[in-house]
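Coming up is one lone chain in structure tokens, specifically the form predicted on its own.
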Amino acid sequence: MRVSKEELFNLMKQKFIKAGLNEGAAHDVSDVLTFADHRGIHSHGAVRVEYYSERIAKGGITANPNYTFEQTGPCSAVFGGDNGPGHQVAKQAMEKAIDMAKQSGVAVVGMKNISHSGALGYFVEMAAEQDMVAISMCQSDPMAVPFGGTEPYFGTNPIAFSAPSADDRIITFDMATTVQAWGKILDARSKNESIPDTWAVDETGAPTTNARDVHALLPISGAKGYGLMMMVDILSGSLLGVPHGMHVSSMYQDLTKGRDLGQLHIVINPAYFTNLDAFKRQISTMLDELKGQPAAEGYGEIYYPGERGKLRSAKYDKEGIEIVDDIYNYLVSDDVHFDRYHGKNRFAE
């Protein structure tokens, strides 16, 4: 099923309002999810709506939260999320971070006690669109084995980066510290597709290609990915006084309770370090040089981070965004949710 960007946004927004969110929160959550689907990151788009709706309806996401913002220093602040929609918290916290970086050159804003916030690329691009460089990272519940281990300890713990150029190209790098995000497994399940044997292991610790046999995910590049996921957990968890590692709350176990997750935005104003225009021109030159590099056999051309997502967006603007039929049928239905997620394990089983 293909739908326009506008139709998809409106369908998701109305579903969230029906689940209990106020219009502003429903708008922000739907905007982040639409961003993901519009870039072809379907693991963080409409496939998540029913889960969020069930958690909202059951009280595990605060429908009308009382947010707090405490500036703890010239360049630092903590945003209290009251377990509200993580997408809205991360968006408002990034707005605050951008304003702080404009004044002080650098901003580090932590978010505590929030729910899942979706695709981090959305938030770092907010900064790049205002000539800032940004990094964002967040913790998640245990899904990945530590290097050399057999049981999950850290989450997929994603990290994202974005920077502006002198033209309309924005570098956006958004990755999980596992070989693939759990959402990719979820997307494969929804499409009844297999997965590469490098993504995950089954209960015996053996690689699996069956998305429904996944017991744990694997860190990227072995020990290097393991170190990165620990770094993300410390900076977005321990640094903010929220639960760490194996103590991070489950996405599915109890949808009546808030998740108390942590996230961190770091925003840097290039104008405080160098000439802004020269910085942006250098980024554009870098991208031109990369595009001019010879591609290895079978690759066609070299893409800069974020380019393929923009190309997919242009394609979807013409052809519509491709959504799994079952998900579309749910979005147009009168149902809020089908009690599918509460009480499940980390892989919604």
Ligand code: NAI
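Residue numbers count along the first chain shown, from 1. Predicted, not measured: the structure shown is a model, and the values here were computed from it. Rigid core (definition): largest C-alpha set, two forms, superposition within 1.5 Å. First, how it differs from the form predicted together with the named molecule.
The listed residues are Val32, Gly81, Gly258, Thr178, and the one at the hinge between rigid parts moving between the two forms turns out to be Thr178. Annotation: rigid-body hinge motion between the two forms, rotation of the minor part against the major part equal to 22 degrees.
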Given for the second form:
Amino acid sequence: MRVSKEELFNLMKQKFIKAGLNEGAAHDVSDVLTFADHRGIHSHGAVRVEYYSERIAKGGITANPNYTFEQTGPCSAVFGGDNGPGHQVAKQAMEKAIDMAKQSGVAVVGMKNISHSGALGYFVEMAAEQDMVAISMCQSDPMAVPFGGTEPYFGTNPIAFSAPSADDRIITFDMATTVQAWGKILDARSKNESIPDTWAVDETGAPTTNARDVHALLPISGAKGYGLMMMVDILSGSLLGVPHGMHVSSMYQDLTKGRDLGQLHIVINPAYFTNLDAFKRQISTMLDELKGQPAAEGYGEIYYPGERGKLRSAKYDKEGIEIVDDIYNYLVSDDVHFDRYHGKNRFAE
Ligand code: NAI
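Now that you have shown the form predicted on its own, what about the form predicted together with the named molecule?
Now the full complex is given, and it begins with the chain already shown.
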């Protein structure tokens, strides 16, 4: 099924209002989810609406949260999320961080007690659109083994970075610190396909190619990805006084309780470090040079981070956004949720 960006946004917004969110929150969550589907990040778009709706309806996402914001120093602040919708918290916290970086050159804004915030690229791009450089990172539920381990300890702990250029290109590097998301394993399971032995391990910690034997995911690049996911957990968890590592709440176990997750935005105003125009021109030059680099056999051309998502958006603007039929049928139905997620394990099983 193909839908326009506007239709997708409106369908999601109406569903969230039915689930109990107020107009503003429903708008913000739907905007972030539409961004994800529009960029081709379907793992973090409309596919999540039913889960969020169930969690909102059961009280595990605060429908009318009381947010707090405390500026703790010239460049630092803590946003209390009251376990409201993570997408709205992260959006509002980024707006604050951008304002602070305009005043002080740098802003570090932590968010505590929030729920899942989706595709982090959305938030860092908000800063790049205002000539800032931004990094965002957050915790997620334990899914990945520590390097050499057998049991999940850290989440897929994503990290995103964005920077402006002198033209309309924005760099958006946005990734999970696991080789693959759990969704890709589910996909392989449903198609009875094998998976590469670099994605996940079985119960003994051995790499597996059988999607049905997967017990936990592997960090990207071995010990280096393991270190990176630990860094994300410390900066977006311990630094904010919320639970860490294996103590981070499960996505599905109890939908009646808030998740108490943490997230961190770092915004840097280039104008406080160098000439802003020269900085942006250098980024444009870098992108031109990368696009001019010879491609290895089988690659066609070199892309910069975020470019392929923008190309997908341009395609979807012409053809409509591709949405799985079942998801579309749910979105246009009167149903809020089907009680499918509460009490499930980390793999939603
Ligand atoms: P991915 O593997 O599709 O892409 C990672 C990065 O690599 C992107 O910046 C992409 O632009 C770049 N890239 C991919 N192919 C490229 C190519 N051929 N040339 C140049 N650059 C290329 O992303 P991943 O790891 O699957 O993450 C997807 C989304 O999931 C992200 O938006 C992330 O924030 C989100 N996420 C959110 C979580 C949460 O708890 N909120 C947890 C985990 C992921």
